[in-house]
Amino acid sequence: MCIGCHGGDGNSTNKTIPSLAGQPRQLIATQLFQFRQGNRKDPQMSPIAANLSNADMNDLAAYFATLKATPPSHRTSADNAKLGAELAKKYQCTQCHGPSLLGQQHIPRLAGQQPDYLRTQLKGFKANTRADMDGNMTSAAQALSDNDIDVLVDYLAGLTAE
């Protein structure tokens, strides 16, 4: 069922659906668990995750983590390439998501992620409507203006996930 939305190679072609290829294994398993437990809600993901065993979640996580993220089709504007990098440091995105924004452990790769998905998640954290395991993203998003979010999304979506 996963490939219908996330792509056969884990690289979504839908700008509202995240690519899973190359995401940290622990992140994928944790997010599936969050959907299964109802802590994170989505009309498509929640029912799918509801029937997954822990072994299923771990197997899916291991599979998608081994896949290679394809280069993004999104091209960052020249202005946002510079400003986005500055904002990522200012708001400490690189502190948790890593210096190249490739994610680690339970923290997602942002580099090359689908732009509309990124925007929705950042706005959800800011509005406190998106589940956040430890409160760090909800806290970090509070300082973001709508323009900051747009710049970060343009910047992040255009980064190569290597």
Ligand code: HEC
The other form holds:
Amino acid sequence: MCIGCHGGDGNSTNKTIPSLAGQPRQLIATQLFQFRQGNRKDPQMSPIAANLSNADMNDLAAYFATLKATPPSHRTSADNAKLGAELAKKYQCTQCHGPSLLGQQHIPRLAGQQPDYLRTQLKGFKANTRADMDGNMTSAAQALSDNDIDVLVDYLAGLTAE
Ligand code: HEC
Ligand code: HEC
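Having seen the form predicted alone, could you now give me the structure of the form predicted in complex with the named molecule?
Everything in the complex follows now, all chains and molecules, and the chain you saw is the first one.
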């Protein structure tokens, strides 16, 4: 049932729905738990997570983590390719999300993620409406202007995840 929304191979083709392929295993399991507990809320995802056991969440995380992320269809503008890389360093996105923005442990892969999804999450962290386990991401988003967010989204969505 996950694949109807997240794509048959875990690579979403809907700009508002995240890809799961190649996400760190711990990230997937943790986010499913957050949805089930009601800390993170979404009208489509919350009812699905409500019915998952701990074992289901671990199995699903292990499965999607092993699928390969396909090259993104998004094309970053030349200006934002340069500017986005500068912002990702300046705001230390790469410190936590990794030098190639592939994520690690409970921290998500951003490279090649769907653009509208990235934008919604960044605006949500800034507005403190997207749940955040340790507060790190909410803090990281405070300095971002709307224009910074647009540049970062255009940059991240076009990065190949490998
Ligand atoms: C009806 C569509 C739909 C179905 C079915 C669905 N999801 Fe989702 N899922 C979403 C949407 C939409 C989001 C983004 C929610 C948001 O904006 O916070 C999401 C988010 C997620 C996230 C968070 C990813 C991240 O990067 O933080 C995970 C993990 C996830 N889904 C796993 C699953 C799994 C596993 C299944 C099957 C058991 C599933 N989803 C079924 C629509 C769906
Ligand atoms: C101090 C560490 C840290 C820094 C710095 C940081 N992040 Fe994050 N980020 C996280 C963590 C941890 C999460 C998962 C939050 C959670 O759900 O609890 C996250 C989640 C996200 C998400 C949600 C993606 C998804 O799949 O749900 C986006 C988008 C994001 N970060 C973008 C950025 C950008 C862009 C920057 C730089 C401006 C940045 N992050 C800087 C730690 C960090």
